[in-house]
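Take a look at this single chain in C-alpha cells; it is the form predicted on its own.
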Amino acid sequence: MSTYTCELAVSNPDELVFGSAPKPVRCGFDMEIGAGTVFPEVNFTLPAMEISDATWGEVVGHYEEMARNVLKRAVSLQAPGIVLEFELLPPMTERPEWGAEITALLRRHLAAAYEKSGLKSALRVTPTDIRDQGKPPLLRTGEAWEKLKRSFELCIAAGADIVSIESVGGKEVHDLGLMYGDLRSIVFALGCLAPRDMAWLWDHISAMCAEAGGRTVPGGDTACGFANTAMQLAHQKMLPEVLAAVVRAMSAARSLVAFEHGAVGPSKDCAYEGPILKAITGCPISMEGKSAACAHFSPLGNIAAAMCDLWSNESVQNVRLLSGNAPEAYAELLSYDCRLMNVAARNGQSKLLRDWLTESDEWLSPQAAILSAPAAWEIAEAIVNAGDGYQRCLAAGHAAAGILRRAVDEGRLRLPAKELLWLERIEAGLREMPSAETGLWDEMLEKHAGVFEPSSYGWPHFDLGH
C-alpha cells in the first residue's frame, strides 16, 4: 500500500504537461504510456441490441468487425501506438465467461497488428460493477461480486493488459446528495463511503493482477458515477455548475485510493479528475474531451486534452457513417489529435498547446477552471496535506471553491446570480462540515438509513479515525 502525504510527484503546475509523466507505464505490445508519446485510447461498443444466447454470434461479430477497422485505420495513419479499450456490458460482466472471450478476441486482433505491421497497442478491458444490484447494495459479499471477481480473473487470464474499473461504493448515497443539493450527504458519499470501498475493491483487483504473473497492470477507478453524473446534471440545468466542479475536486480524494493500493495506471479515461491525479501520483492519465461527444456533452472539450498520455473518445457504437463505422472515424479522430499533440512535444511546444488547449476553456465554465495545470496542482496539495479521506475531500472542496471564488472576485469567471449563490451555499456548507468524520456518521446513519448497508464499508469492525 502507498500512501500519498505532503510532496507531488509533480514538483510545480508547469511540469503538468501532455504525453509526459513521471512515472511511465510499460504494457501490451511494447506500450510505454506516459514517456514523451500521446496514444489514441479507442472505446467502442455495440449498437442498440439484445444481448443473450440467441444474438451472441451477432454481438463477436460487431467486436471481429471493431477490432479489424479501427487497427486498419491505425496502421493506414501510421499512428505510433494504440490502445483499445473494452467495457464490459453488464451482461458480460453477468456471465463472465462473455466478457472473457470478447477480451481474447481483441487480444488477437492486438498481436496479428503487432506481428504484422509493428502497431504498438496494449488492451484495456473495464467489468462494468454489477454490485449495486440490490438495494441497499451488499459490496463486498453476495453473487453480485462473485461474478465481478470472476470477470476479472477471466478477463486477466484471456489477455487483459490493462483492467478498470468504474466503481459504485457510495453512489446510493451520492445520487441522493446531488438530487437535493445535499453538500453534507455529498462529502459523506465521496469522503467516507467511496474510500472504504475501493480500498477494499483495489486490494482484490490488484492482488488479481500479481496472482496472474503481474503481465496485466492494475490502471485506475474513475468518478464517472459521482462527477460525470453532476457534470450531466448540470449540462441539464438540473444541478449548479459550481457544485459539479467542487464534487469533480471532491471526487479526485476518492480516486486516488486506487492508487494507494496497487493501480499505476492509466487513469480511466472517464476519470476529468485525471490531471489532479497525476500531479499527486506521478502516473500516466486517459483523458476525453470533445472527441467524447458521441457518448455526452461537456464544458470540457479542450482543456481536458492538457495532460493526457492517452486521449479517447469515452464510448462509440457501431453505427455505419457516410465515411465508415462510427469507431474506425473515432479512431482516425483521435489519432490526428495525438499527431498534434506529438509534433508540439517534438518542437518544444508541449506548453504552448497545452495552454492554447487550457485558455480555449478555462473561464467559460467552473467546472473547467478547476482543471487547469495551476488548479489541479493546487487541489493536489490540498489533498496531500490533509489527513484521511474525509479531510481530503473537504480540502479538495475548500481548494476548488477558493479557485472559483478568486476567479470570480478578479473578473475572470462571469457567473450568473444563481451560480453565485450556490457558490456561497457551498462555502458555508465546507466551513459547517465536521473537522472529523466521526461528526458525520451518526448524523448520516440516521439519515440515509436502509439507503446503504454500513458492513459494505466495514462498520462496525474500522476504526473512524482512520
Contents of the next structure:
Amino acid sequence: MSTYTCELAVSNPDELVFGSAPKPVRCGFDMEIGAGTVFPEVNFTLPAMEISDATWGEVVGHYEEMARNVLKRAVSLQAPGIVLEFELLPPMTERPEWGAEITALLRRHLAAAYEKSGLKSALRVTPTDIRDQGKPPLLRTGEAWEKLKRSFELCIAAGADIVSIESVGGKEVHDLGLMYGDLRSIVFALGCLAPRDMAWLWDHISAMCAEAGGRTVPGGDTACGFANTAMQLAHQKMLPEVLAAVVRAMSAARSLVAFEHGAVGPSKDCAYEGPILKAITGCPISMEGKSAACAHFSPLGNIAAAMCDLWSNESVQNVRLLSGNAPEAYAELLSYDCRLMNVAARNGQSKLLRDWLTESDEWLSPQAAILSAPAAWEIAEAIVNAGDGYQRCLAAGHAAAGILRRAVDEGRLRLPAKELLWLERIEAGLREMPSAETGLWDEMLEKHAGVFEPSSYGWPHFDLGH
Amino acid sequence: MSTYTCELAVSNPDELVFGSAPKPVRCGFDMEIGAGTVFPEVNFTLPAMEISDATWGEVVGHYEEMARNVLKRAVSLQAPGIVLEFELLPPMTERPEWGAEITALLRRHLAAAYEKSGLKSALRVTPTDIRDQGKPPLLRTGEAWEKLKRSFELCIAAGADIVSIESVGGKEVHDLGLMYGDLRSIVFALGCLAPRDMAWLWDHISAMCAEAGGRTVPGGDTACGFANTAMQLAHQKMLPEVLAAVVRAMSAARSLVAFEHGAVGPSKDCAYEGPILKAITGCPISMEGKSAACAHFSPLGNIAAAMCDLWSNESVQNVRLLSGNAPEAYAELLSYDCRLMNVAARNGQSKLLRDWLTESDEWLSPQAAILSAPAAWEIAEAIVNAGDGYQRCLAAGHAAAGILRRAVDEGRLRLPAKELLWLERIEAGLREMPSAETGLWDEMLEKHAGVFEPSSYGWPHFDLGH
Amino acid sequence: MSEPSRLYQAILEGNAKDALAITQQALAEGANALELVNGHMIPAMDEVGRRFENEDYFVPELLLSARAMKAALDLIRPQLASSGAQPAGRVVIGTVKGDLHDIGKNLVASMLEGGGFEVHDLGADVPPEKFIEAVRTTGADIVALSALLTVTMPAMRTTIEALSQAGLRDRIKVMVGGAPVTDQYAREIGADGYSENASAAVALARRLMAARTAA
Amino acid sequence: MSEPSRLYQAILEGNAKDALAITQQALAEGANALELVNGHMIPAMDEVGRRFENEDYFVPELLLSARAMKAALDLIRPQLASSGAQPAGRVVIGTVKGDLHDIGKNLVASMLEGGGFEVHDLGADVPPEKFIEAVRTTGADIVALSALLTVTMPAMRTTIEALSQAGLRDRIKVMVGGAPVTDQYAREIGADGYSENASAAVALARRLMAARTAA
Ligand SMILES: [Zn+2]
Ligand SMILES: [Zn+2]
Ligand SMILES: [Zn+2]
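Could you switch over to the form predicted in complex with another copy of the chain, since the one displayed so far is the form predicted on its own?
Once more the chain from above appears, this time first in line as the rest of the complex follows.
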C-alpha cells in the first residue's frame, strides 16, 4: 500500500519555522499542534527502581505524583497547552495491562486539569519496541510482536491521544555497522531493512488507531536507535561526528516511511531528523535540545528548536531537585522556552528567532550543520527526488556529505584531521555503493548471517523495485 | 564612608540590555564580564549528605567531580567563558579551612582548563552569612562574625576571583514582617536595618579584597533572604504576589548599599533586583530564571534574562540524571541559553530579544511587571532621587506599587480579588509610613524587642540623617 | 448564644482585640470554657485552615487568626486547667541541628496551636539532646522536626535515633516536614508521618494522636 | 625480529588479513607463541587502548584492531594451550536481566579480549542463573555486568546476590558499568569495581586480577 512521496510539502526553506506546519494535527483536549503555537511536551519516567508486582503500587504513585506536579506547573504558568509523553518501560510493554493502566491514569489527570482549569492537553503514549529480544530478532511473529501489538491496542483503548514508537527493525545490523564504521551495513540497515519493517509496522499501527474509532492519532517514529545511538557514541568520542551527521540525514529516509504508512505527526521528540520530515510531509514535529540535557548531551541544543512544533525534555526521572521534583522543574523550563518562541511568532518574527537558534549551533558541529532549514530542505529534496528506500537513503547521505564538504571547503566548518579523514572515507564509501539495493542483498545476507532474520523483512517475497 | 548614589549610570531604559554594562568587570582567567558577551554562571552543591570529618573525603570527591564535568562540558560546547559559583554550605563557613580547601580545588581546575583548552573563567565564592545564629543575631561581634570574616580571608587567599554574600542583617525583623504582612516592619528591615549592616559588612569585605592585593573582586550582595523568601512564599500561595513584587523593588534600595561600599559586580545571581542595580550603578549583574527551575520555581523565567551579564542556574545538587550528573547538564543548558543571547547581540539585536524575553512574562505576574527595563529604570530613578536608605526603600515601594496600579487600571495586568485587596493594603500602608525613619525607631524597638539587637546596627550611635 | 458566634467571627478575621473582649465578657457571663474552645475557637481555626488550604487566605491572615485564638485561649487557660480539660495533644517542635531557617516551622507551630495543641517551640538549630529533654519535661505526645536544607536532613535521622536510644521513641509520634523532605525520606528515617505544608500538619497531628490512642 | 614488529603494526592498523598472514609465517618459522602474544600483540592492543583513551582512535579503529588481534590469537591458541600458557584472566560478561542494550558491553568484551583476557560473552538480558552456570563451567575470575537502563540497574544487585547465594562470590571479582551506573552505586551493591568506559575496563580487570592474586 506504499506510495513514495515525490514532492515537498514546503516550497522553500523559509517556510520551515517553529510552531507552524502545513498540516496541523488536532488531538486530545482541544489541542491543535503546528497551527502557530509551540507547546511543551513533557516526558518523565521512574527513578531507578524495579518494576514488579511488589513495587507496582509505588510505580503508580510515581506517575500520579509526576502528572499532578507537571499539570500544576502548566496551569500556574498559564501554558497555552501541554503534551505529556508516557514512554512505556519494557516491563510495561511486556505486560500490556500495566502500560494501559498508567495511560488511563495520565488521561484522567489531563481530563481533570482541562475541566478544572481549561488546560489544553494531549497524551502521547509510546510502547517499547520489544521485538529486538531474539538473536536474530523476530519482527513480525512471536510473543514479542504479539505483546507489542496488544500494548498498542490497550493503550489506545485506555485513552492515548497520540501513539508513537521507536522502532528497531534494522537496528541489529546498524549497531554492527556503527561499531565497525562500516558504511555498507549502515546503508543496508537504514535503506533496505528499516523501511520494510516501518512500512509493515506502521500499517498495523495506523489500522489499530482507525479500528479504535480514529480519536487516537498515529504520531510517528524516530531513528533514535540509529541516529541517536550514533550521536551519543560521537559525543563520547567513540564515533566521528561526521558519521553521526550523515547517519542522521540517512535516517530521515527511514523515518519518513511511517508517514507514508499512516502517521500524521507530531513526530517523536528524539527524532532529530524532524525538520527533514517536516519539509517532506508538512506534518508537525516534536523536537528536543538544550532542555533535554537531563537526558542526553548534544551539539544541537538551540538549532533543534528552530523548526519544532512541540518542544520536549526527552526524559527525566522523578528525582528530587532543590525546587521540587524534576518533571515539574522541566515543565517550567519548557514552558518558558515555548513562551519565547510564541512571543517571537506573535510579533511576526519566527524566522528571525529561528535563524538565531540556527546560527547559535550551525557551524560548531557537523551534526548541527545538516539541520539548518536550508540543509534540512536540501536533504529533503534529495530524498523525494530519489527512487526506493535504498536510493533515498543514499541520496540523503550524499546530500549531507555534500553539505559538510562545502562547509569545510568554504571555511565555515572547521574539523580536526581525524574527522576530515572520516569525511573522506564516507564520501568514498558512498561512491562505492551499488546503484540499486539488489547489488547489496547477497553480500549482506552472507556478512550478517544469523544477525538478522530475512523473513522479518519479507525476504524473499518482497518487491525490490519501486 | 558612604556616599549615596544620586544619579543613574544609564540615561534611559533602552540602554539596559543583556551582556553589556557601563562598567564591565575584569577578573579570573581573562574574563571580562559585561563587555558584550553573556556567560554562564554554573552553581552546584552537594547532594543530601552530612558534612563532617568522616565524610570530608567524599565531599571533596563531589566537588572534584562537579568541577571536572562542568568544565569538560564548557570546553566541549566552546563556551566563550564560564563562571563557577561555589556557595559555601554552613559547615564550610563554620570551619573556614574547609571552604578554603574547596575554593583552592576549584581554582586548580579552572587554571588547568585555561591552560589546556584556553577556557576563560572566573570563580565566585560565597561564604554563608552565619551571623543569624543568635536570638537576636549578633552581626558585628562574636564567634559567627569572626568565622565569617576568616572565611572571606581564607577563600580570598585560596583563589576566589569574585566574592559575594547573601547577607542577613535585618532578616530577623523582615521574616516577621512577611509572615504577618506587616509593611511597617518590612520597610524598617529593608530601609533601616539592612542598609546599616550592608554598609558595615561591605566596608569590611572590600577592605579584605584590597588588603589581599586586589585581584579578588568584591561582587555584590543579594536580597535573597528577603525578596526571594517573599517570592517563594508567594509561589506557595502563602503571600500575595503584589507584596512580593513591592518587597523586591524595595530590596533594591538595600542591595545597592553593597555597591556604595566597594562592590563592583557581577552582582549575585539570586538578586532578581539586579536590573535596578544595573540601572543605578552600571555594574554587570548575574541573573537566574527558567534555567534555575532546578533550584526554585518563579514567574520570572525569561524576563530575568533580559538584562543579565551572567546567566545562572542558582544551585543544583550533584545528583545523577539520565545524561550525566546534574551540574554538567545545567552547564550545557546555560551555555545554549547564552549562545542565543550572544547571537542576537552579534546581530545588533540585543534589544529585540530583550523585549521578547520581557513580553514573555511581563503581564503574567506582578513580580515580572516590575522587572521590565522601563519598570526597573523607573524604580531605579525613584531610588536615586530619594534621601537616605529608608527614603530610598519607601520610594522604591511607591514606584513599584504605582507601576502595578497603572497596569491594573489600564487592563494590562489582571489580578484576582484577593491580590487587589492586598495592593490596596500596601498602597495605604506606604502612605501611612512616617516621612523619616526617626518616626519609626521607637515603635520598632518596642514591637521587636529581643528580636533584633540594636547595637548590631550601630544603634544608638549612628547618624540617622543623610 | 450570640457571643461565641462573634468569637468565631473575631478569630476568623484575625481580630485579637475583639476576640479577647468577647471571651472576657463570655466568661464573666458564666460561659463554659471548654465549650468556648471546642464549640467556637477550634471550629474558627478549622475554617481558617480550610480557607488557607483553598488559597482564599494567605499566611498573614492565618497568623493573625492564630494570634487572636491564642490571646483568647490564654485568657481561658486557667478555667480549662481547673476543669481538667486536656489539649488536643502536646507537641514539641523545632528545626533540627545545623538548620537556621524557621519560617515554615513557625507556621506549623502556629497552626498546631490554633488546632488546640499545646506547642513547645524549641526554635531553630536544635540538637537532639534538647528534643529529648523537652519530651521528658513536657510529656509530649508528638515531636515535630523541620529541616530546610538538604545538608541538615541527616540530622532528622540522628534526632530520631537519639530519641530511640533515650528510650522515648515508643512514647511519642514523630512528624517531619520542610522543603527538601519527602514522604519517602520520612519513611526511610523511621518517622511516623510527613506533612507537605502547615495546614496539612494539623490534620496529620490529629491522625497521629488518634493512632496513639488506638494503639 | 622484523615479523612480529609487522604484527604489532598490522594489529594497530586493524588489518586482520596481514595480522593473520604474519602470524602464520612467524609460527612456520618457529616463533614462540607466548612471545608473539606478550611481546607484540598485547602491546599493540595497549597502544590501541592508549590512542582510544587519547581520542585519536574512534571505536571502529579500536574494534578492527581487536578483530585483527583475535584472528591472530585464534591461530596461536593451540600452541599456547599446549605450552600451558594462561590468559590474563577469564571473564564472564553480560548485560543484566531486562536490559537489551549491548553496544557498550560488546565494546568492553572486545577490549578485554584485546587485553589478553579469555572472554565469555553471554549476551544481553542475562538472568542470574546463567551467570552462575557460566562461572562454574568456565572457571571465571571476573564477572562483568552491564546495564544501560536505570530500571535494570537493580538486576545488578540481584545478580551479585545470586552469586553469593550460589557460594561463588568469594571466588570471583565483580565489575560493573553502563551509562546510568556510578562508582557509588557499584559500591552500594557490593561490586569490586566500576569502569566508566571500555578502555578503563581493561585496566580495572587487570587491577582486579592483581588483587585476586595478592589475596
Ligand atoms: Zn528516543
Ligand atoms: Zn540566594
Ligand atoms: Zn545562589
